[in-house]
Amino acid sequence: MINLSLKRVTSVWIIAILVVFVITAIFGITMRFNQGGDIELSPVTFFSLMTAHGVTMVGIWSVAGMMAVNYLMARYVKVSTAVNVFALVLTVIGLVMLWTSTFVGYFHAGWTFLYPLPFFVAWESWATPLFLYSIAIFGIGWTVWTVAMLMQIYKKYSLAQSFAWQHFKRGYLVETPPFILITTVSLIGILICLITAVILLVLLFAEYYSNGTFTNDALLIKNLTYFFGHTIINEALYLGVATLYELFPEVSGRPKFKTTWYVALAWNCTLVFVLTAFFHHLYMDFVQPVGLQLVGQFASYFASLPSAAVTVFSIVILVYKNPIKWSLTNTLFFIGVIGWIIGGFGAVIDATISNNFVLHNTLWVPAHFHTYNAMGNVLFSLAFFYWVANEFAGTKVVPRSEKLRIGLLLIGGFGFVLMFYIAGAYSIPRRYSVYPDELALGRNLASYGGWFATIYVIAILLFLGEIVNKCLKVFSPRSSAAA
């Protein structure tokens, strides 16, 4: 049951995520303008911004997905508000530690903190352990929250039922909603990511505190790092897809999605493929066993096909030649699916080994992951934020600026990522703070990208004002009396 306490902690999450998102997006815009020559930052400041921007974005959109499914899970099972608050508090503490390490201690090893770079200290000596401890604090809060949600699911659904295995045969008695299936698959993937992060941090701390008596294997650490980072981003997006399955038919005035055998098969396959696709980040590590490189090649293809194909098919069947009550919520979901597919297609192109020789470490890489995050995952979460804010406020009035917001979002968002794609196609490298004269095209595209991203943030700010105002309604005396 959705009670007032759950509404209030969800409101705090939404407000915090949106505010932090705008701030962190400004970090990214600042970097693009620096690359474009519009402003001038020191390399230390640039890479500190890059580190904070990357880790924060991964973190806030992971918890945005967890918060959304936690709220909607209350329709099916009991959820713990206390654990929700615990995760919120640790996320805030972790964020303060992270930004302190990057902006006060000048830690700037990148969001991947790729080994052994954090141990070649080019910043305050305390910044490296503080950064690693911030990741640990995030991990503790999110692990407890993930386990708590899975435990609540398993109190009502058996393991087989949570994976919808009974849908592979006829005459089943218990129906597993698509929302529960996708949430289970995604949360298990996130839990595996977080366990991997624990192993990674233990190894890094072991070396850090060993005074030179212990050294890690660089290839092992890189595998663990990319397994954690690549996978948790994708699982966070799938949590957004879970909210789409639950809400899109509802707000469109259509019957709810049902779990069929092919939906169950697609998402069971996705659990396996998404956990092994990260190997495509290590193609250039030639000491990596060739078999793992092939696993990365095929898993990268198969990871996107089942879930995306079934989701697109379900959406098309729902909207094609059917009367739909279009609103900002399902419009955002619909555009988010388009962004997800475009970004996924860009990822598959890069994950093809013959293409990766050309595109590896070019701006094609941030092109595809910014597409399925900024124009996919963010829009899924924004759709939920807008829907639930209306629920809190008890109103569904269509704002006059609806078309303006969507227009700015489309122009700013797709214009922003298009500059990355063009730069990647011309082999402009990533992670440069300043482009030399030989890469003048990179400077121009970076500047254009910064302006498009500014338009995108303006659209987000227009959403933020209305959503925050409505979320604050749950703290009014009137809400307490109604509860």
The other form holds:
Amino acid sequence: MINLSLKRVTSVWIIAILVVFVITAIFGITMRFNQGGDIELSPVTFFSLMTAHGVTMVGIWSVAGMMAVNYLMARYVKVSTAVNVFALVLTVIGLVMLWTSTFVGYFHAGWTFLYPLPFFVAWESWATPLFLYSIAIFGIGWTVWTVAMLMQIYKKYSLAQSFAWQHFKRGYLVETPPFILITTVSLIGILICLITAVILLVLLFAEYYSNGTFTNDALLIKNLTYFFGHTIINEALYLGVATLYELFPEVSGRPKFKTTWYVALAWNCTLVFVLTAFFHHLYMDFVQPVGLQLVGQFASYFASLPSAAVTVFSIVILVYKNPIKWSLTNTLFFIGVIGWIIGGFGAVIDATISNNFVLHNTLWVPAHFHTYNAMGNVLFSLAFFYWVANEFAGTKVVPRSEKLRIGLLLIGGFGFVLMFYIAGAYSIPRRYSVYPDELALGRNLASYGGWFATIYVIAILLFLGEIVNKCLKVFSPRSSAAA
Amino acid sequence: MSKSIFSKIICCCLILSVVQFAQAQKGKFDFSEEKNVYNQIADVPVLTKDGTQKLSVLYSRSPLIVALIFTRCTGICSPLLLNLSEQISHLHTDPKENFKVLVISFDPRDQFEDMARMAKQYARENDPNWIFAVTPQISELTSSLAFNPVWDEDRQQLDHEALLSGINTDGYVTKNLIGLRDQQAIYSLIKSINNEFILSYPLPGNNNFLSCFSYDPSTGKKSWSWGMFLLVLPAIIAAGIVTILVNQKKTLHHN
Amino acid sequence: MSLQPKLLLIFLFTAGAIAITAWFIYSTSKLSSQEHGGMENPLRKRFTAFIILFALSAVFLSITIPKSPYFRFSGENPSHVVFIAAKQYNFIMSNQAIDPKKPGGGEDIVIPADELVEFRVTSLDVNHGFGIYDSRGEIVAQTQAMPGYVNRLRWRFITPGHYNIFCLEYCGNAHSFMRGSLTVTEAAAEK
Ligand code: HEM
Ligand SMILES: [Cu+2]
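In place of the form predicted alone, the structure of the form predicted in complex with protoporphyrin IX containing FE is requested.
First the chain shown before, then all remaining chains and molecules of the complex.
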């Protein structure tokens, strides 16, 4: 049941996420213009912005997925508003701590805070623990939320049903909706990487408070770091895909998606392989056993290919030569899928060890993950925001500036990532505040990227106004009377 | 069907990694071991029980572990040989990985007879894999191995490092070991003279118990260490949580 | 053509194809009417598409895995060893082994072309990256520098010239300024 309190907390989430997104995207634009030489920041400011940008973006788009899934789940099972609010409060507290550590304390070890860099303090000494505690606060809020959602799923579905295993046989009684299947797979993945984050934080705190009597092994910590970091950003995207499965047919006026054996197989593959794909972050660490490197390449291919292929094909069959009621919601989903597979293809290129040898830690990396985030996951969430805002407002209007907004989004978004790809192919390193003269090409590309990103953010602002207005409707006295 | 193939591939890869990780962990490391890697050993004539031949004839037949000693040594020489002999006898080497041990004197006073006596002492006089030898061109040999014994006046002894040099079939030094080393180190020496390329090796750390694999030099055993366990732990904990959640449903159902 | 521009072209071509296909599919959804709707034989088409995709990735895997840097030059004897100790914010490079307790200033590195070099790379503080750039500013080879471990990177330089080393792992606020260099000379006449 979707009740008023769920609508209200969802509204707050949406407004908060969009506002924080625009601010954080402006951090990104600032970085790009600094790399382009258009403005001049100190390296410390640049890397503080970069650290805040990375953690905040990963955080808000993970919770955006969680929050959307939580809302839609209410169609199938009971959900707890209390836990939802709890997660919201902890996320806000965590964000305040995070930004304090990066902007007041100048903590700037990057969003992956790769050991032992956080302990080579080049900032206020309290900023390291504050940063780590902010991650811990996010972790607590989201873990509780994840477990609570899984609990509701398992009140209704058995273990086998939650993974749609009955679809591998003929003649089954209960159908698992694709939404439930994908949500379960993603939530379990998120749970696993949050537990990894706990282990990681415990090891780091152990070293921090041991006064030098305990030191960590850099290889182990790097494995744990990317287990957490890589996995969470991928699972966040899958949450967005879950909302797509639920809403895309519905708003297009087509029959609902059905779970079949290959849908079930694809997502079960994802569940397993996504957990070992992170090894591709260690390809250039020759100390990592070669066996794990090969597992990394294999898993990188088979974690994303089956589920992406199944999703794309389902959408193609649904759309091809069928009368579709196009609205902003399904258009955003549709573009999001394109962004996802283009970004995914960029990822597969880089997840190939022999290519990674020349692409590792170049701008190719931000290129591909910004493609499937800014032009994939963000659009999935935006589609949901737009849809739910209209639900809240009880409207079905097709606004006039639709073409404009989509056009700006496409030009700005793809232009922005294209500059990253070209720079990556020209060996421009990632995470450089400015580029050396030998790599001066990176400067022009960065400037262009900054301008494209500005166009993208303008498009987002055009959405933001309308969505926020409609979301605020759930707080009007009329809507509480209706409930 | 296809799933089981996947899992087999992954298992194979995992086993491979365990082996390689163990190789990466070679115990203590001395940076001066790296002094002359990939230099070529001097092709001096050596006198063995098969007569005089060029060193290149020996190493081109099979790679060598060269131990530089002298028979009058009261210091490190005999522990070095004893340890080497002991470790090798417990090794389960791959038949592919052939090698011979060349024990050669750097003391001009040593005659071949001294070396033959030494071979008897270590019960290796009939072992085809152990060659005891002397050479007339000691200084060429020692300098090509960056081995610098110094004369200690007080003890009337040559003072020197306990050095084992690995020579591959092209005559290159692929690896050195300094000091009395464990089986794992000897094994990696054998691998390297058989031209097996090991991509990486660890430096000595203050704390190794949280690395992915650990190797205990005192017992000579390697084990899965806590580190590797920590990488699978999250999935185990999550599985536990999900199991609890699944069972919770059933109890509710019955009530 | 080196690898990077090829990859960019493959990527742009594929992305373009995806975009055009998407546009085409999108446009069919507007023209059609309820009666003639839908794809013919979707099950067969989907099956074929999956088989093709699976075969393609299998081909990709089997072609690329053997080209992984771990297996290259592994059976050969390098004629030069260069030791690298990375630290915030420079690379100490030397032809001699570097004592981690007393790392010196290092020296200029000169390597003849066409000879196999082995770089032994480690870090004295945080993680760094050892990225070798040719004179056109293109990465030719790289490995990570991780504290506590020594990574061995083997490479054979073909083109003589000046090569820059840039740090390829974020290591702090002067990361963008961390650099080194080496020179590759003409191949020795004989050999
Ligand atoms: C218009 C929007 C955006 C702009 C302008 C932008 C810009 C940037 C820039 C300039 C960097 C640094 C690149 C470098 O390494 O040199 C960066 C890094 C990053 N961005 Fe974005 N970005 C945007 C959206 C996003 C989104 C939607 C995500 C979602 C997850 C995201 C996640 C990240 C992450 C994780 C990093 C890495 C930070 C690090 O290296 O520590 N960004 N972004
Ligand atoms: Cu560095």
